[in-house]
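As C-alpha cells, one chain now follows by itself in the form predicted on its own.
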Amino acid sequence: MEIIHVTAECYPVAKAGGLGDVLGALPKYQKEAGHIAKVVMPMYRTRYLYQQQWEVVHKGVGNLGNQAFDYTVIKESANKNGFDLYLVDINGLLDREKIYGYSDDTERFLSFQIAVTDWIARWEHRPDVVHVHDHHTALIPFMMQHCFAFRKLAGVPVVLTIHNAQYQGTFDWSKSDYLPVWDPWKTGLLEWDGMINPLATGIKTAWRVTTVSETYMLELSRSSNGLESLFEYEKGKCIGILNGIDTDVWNPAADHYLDTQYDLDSVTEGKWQIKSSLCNTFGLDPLKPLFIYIGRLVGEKAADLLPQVIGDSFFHIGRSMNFLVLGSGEPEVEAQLEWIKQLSWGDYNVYIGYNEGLSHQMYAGADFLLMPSRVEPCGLNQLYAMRYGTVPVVRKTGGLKDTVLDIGEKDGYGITFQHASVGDITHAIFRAVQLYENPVRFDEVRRRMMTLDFSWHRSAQSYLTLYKSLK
C-alpha cells in the first residue's frame, strides 16, 4: 500500500508542537510494517534542509487566483527517517524559516495544496490512499474530488486527521478564486457559518476522518470552536485514534541527549544524576520533588494558571517542591512567569523559548510533569514523561484521559483531576507530594508506568486497517 502524508510539520524538519511528532514518527513505522510511507511538506528554510542531500523530482506550475507561481518538489536522497520525505518550494511563499505566524498564510498554505495535488495528478499512478493533517491540507479532498483539474483523483481515499479542532484556517470569500475552478454546485463543502473553512471542508470532503484519542473525538461534538453541529452531523466516519510516541527517539536508555542514560533497573540513581545537574543548572534544591511544564504558553494549555498555581502551591502546600518552566507562547503569561522568578527561593525558574535537548533533560530528571489542559486532543507529553519515569499530573480532558490513570484506581500511575483550575491543579500537586514523600509507593508508580506500551505499533495498525477498509 502506498500512502501519501500531507503535512505542515514534520520531525526534524520543522516542528512546532505536536503534529511535527506524530508525522516524524507515524511513517516510519508503516513502513517498516512493509508499506510504502511518504511525507510531503514544504520547504521551509530550517537548518535540517541544509544538512541533507537532496534530488529534484518534478518542477511544476500552478495557479493561485490569475497569478501563476513555480514549484519544485525535492526528495531527501538517503531516507534518514525511516521513510520517503519530499519537501515543495515556492518562492516568495514557502521560503521562509517558520513554519507560521505570516500574514500571507492563507496564500502560503493554499499554494503548497495546490502544488501538492498537482504533482500528483500528474503521476502515472494514483496512490492507494492520500492523508492530509489539520486545516493546513484539509482543502486538498477538496480539490481532488471537485476542482475540474484534479478530477482523475477523485477516486483516490483520502483521509483527514485532527491534531486540534481550534485552529481551522477560515478565510473570507474574497480568496475563493485563489482555488482551482471548482464546480458552483459544490460550493456550499467550503463554507462554514459565511466563510471559507479548510477544516469543516475537509471534514465534510474526506472519505474518513480521524482525531488523536477517542474521548477527544467524543469532546468535539461538544466543543469544536463553532464545528460542532459538523462533527455530530459527520460521526458516522469519524473515529479516535490514540497517537504513540516514537520509542527510539524517546528513550532513556538511548537519548543522546542525556549524560547519563538509564532503563528500569537503573532508573533511581539515572534520574537522581540528572536532576541533580538539571536542579544546579536552575538553581533549585534537588532534595524537594521537581514539578516541570513543558510546551507552549497559551491559554488551551492553561499556562496563563501557572503563576497562581505556583503562588498558591508555595503558600498552602509550602515551599517544599520545585517548578521548572519550558515554553513560549503569549507575552503577558511569559512576563507573569519571568516575574515570578524574583519571588523564588530557589524552588522555581523558568526558560522562555524552545529547547529540544533540555525537554528530554527535564523529562528526564523530573519526578512529575503538569499538564492542566483546557483542551488536549491526545497529548505526547505525559506518554515521553511516562516513558522517562516522569509521573503525570494532568487534567482528565482528551488524550489525557485515555492514556492516564489516577493512583487512586487499581494500577494507577498518574495524578488526574477534573476542573482546568487554581484549585485543582493546587490540590493535584498536593497529591504529589505527599506520594513523592512515601518513596516505596513512589518507585512503585514509576515502574508501573515505565513499563507501559504507548508506542507507534498499535496505533499504526488502527491506521492501515482504516485505510484497508476504504478500498
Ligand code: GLC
The other form holds:
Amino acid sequence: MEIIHVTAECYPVAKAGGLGDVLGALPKYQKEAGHIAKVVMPMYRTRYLYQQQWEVVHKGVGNLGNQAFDYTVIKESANKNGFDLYLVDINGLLDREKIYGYSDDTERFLSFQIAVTDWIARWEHRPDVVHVHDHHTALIPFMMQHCFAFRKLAGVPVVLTIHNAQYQGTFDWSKSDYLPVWDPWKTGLLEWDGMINPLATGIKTAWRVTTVSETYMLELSRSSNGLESLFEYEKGKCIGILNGIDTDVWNPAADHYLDTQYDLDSVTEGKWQIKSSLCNTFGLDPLKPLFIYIGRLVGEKAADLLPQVIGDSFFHIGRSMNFLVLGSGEPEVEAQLEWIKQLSWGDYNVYIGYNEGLSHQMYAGADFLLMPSRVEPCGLNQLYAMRYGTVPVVRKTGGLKDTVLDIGEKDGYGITFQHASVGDITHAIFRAVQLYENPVRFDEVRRRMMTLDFSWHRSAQSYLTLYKSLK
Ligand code: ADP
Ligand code: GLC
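What's the form predicted in complex with alpha-D-glucopyranose (GLC) like, now that we've got the form predicted on its own?
Full assembly next; the chain just shown is listed first.
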C-alpha cells in the first residue's frame, strides 16, 4: 500500500511533543512491514533541514484567497529515517524556526494543506490512503471531497488521527475565502458553533477517525472542548488505537544521549551512575528518590499543580525525595516553578525550556516520573519512562489508564491515582516513596516494567488493517 501521512511535526525534523514522536516512528514501522510510507510536512527552518541533502520534486502555485503563493516540495535524498520524507516550502509563511505560536498560524497551515492537496492531485497515480493528523491537516479530507479543484481525489480514503482534541484550529468565517472554492451545499461541514472548525470538519469528512488510546476515545464523547455531541454522533467511524514507541530511539542500551548505557542486567548500576551525575548537575541528593516531570507546562498536563504538590510533599511526607522538572509553557507556571527554587534544600530544581538530550538523561536517571494530566490522549512519557526502568506515577485517564497498572493490582508496575488534585498526587508520591524504601520490591517492579512491549509493531498493524478495510 502507499500511505501518505500529512503532519505538522515529525521527529527528528521538527518536534514539539508526542505528535512528532509518532510521525517519526509509525511510518518507519509501516515501511518495515513492506508498504510505501511517505511523510509530508512544512519546511520549517530547523537544524535538521541544513544537515541533510534534498532534491526538488515539485514546484507549484496555490491560492490563499486572492493571494497566490508559490510552493516547492523537496524530498530527503538519503531516506535517513526509514521512510520517504517530503517538505513543503512556502516563503513568508512556513519558513520560520518554530512550529507553532505565530499570529498567522491559520494562514500558515491552510496554505500548507492547499499546497499538499494540490500536489497530490497532480500525481499520475492515486495513493491508497491519505492519513492526516490533528487540526493542522484536518481540512484536507474536506478539500479532497468538496473543493472543485481537487475533486479528482474524492475517492481516495482519508483517515484522521486525533492526537489531541483540545486544539481545534478554529477561525472566523471572514477567512472562509482562503479555502479553494467548494460545493456550497457542503458549507455545513465547515461549521461548528458559528466558526470554521478544522478539527470538527475533519471528523465529519474523514472516512475513519482514530485517536491514540481506547479510553481517550470513550472520554471524547463526554469531554472534548465542545465537540462532545459530534463524537457521539460520529462514533460509528471512530476507533482508538494505542500509540507505540520507537524502540530504536528510546533504548537505554544504545541511547547516544547517555554516558552510561544499560539493559536489564546492568540496570541498577547504570541508572545509579546516570542519577548521580544528573543530581550533581542539578544540586540534588542522589541517595533520595528522584521524581521527575517532563512536558509542556499547561493546564491539560496539570502542571499548574506542581508547585503546590512539591511544597506539600516536603511538608507532609518530609524532605525524603528530590524533584526535577523539565518543561516550558504557560508563563505563570514557569515563573512559579522558578520561584520555588528558593524553597529547595538541595532537593528541587527546574530547567525551563526544551532539551531533547536532557529528557533522555532524566528518563534514565530518575526513579519516578510524575504525570498528573487532566487530559492525556495517550502519553508517551510514561512509556519511555518504563522502558528506562523509571516507575510512572500517573493519573488514571486516557492512555495513562490504558498503559499503567497499579502496583496494588496483580503484576502491577506503576502508581495510579484518580483525581488531578494536590491531595491525590501527594498521596501517590507518598506511596512511591514507600516503594523506594523497599529495595527488593522496587527492583522487582522496575524489572517487570522494562520487559513490557510497547513497541509499534501491534499498533502499526492495527492501522494497516484499518486502511485495508477502506479499499
Ligand atoms: P504531548 O504530546 O501531549 O506533549 P506526549 O507524552 O505524547 O505529550 O509526548 C511528549 C514528548 O515531548 C515526549 O517525547 C517528551 O519527552 C517530549 N518533551 C516534552 N517537553 C519536553 C521538553 N521540555 N524537553 C524535551 N522533551 C520534551
Ligand atoms: C498529543 C497528546 C499525547 C499523545 C501525543 C501523540 O500531543 O497530548 O497524549 O501521546 O499526542 O499521539
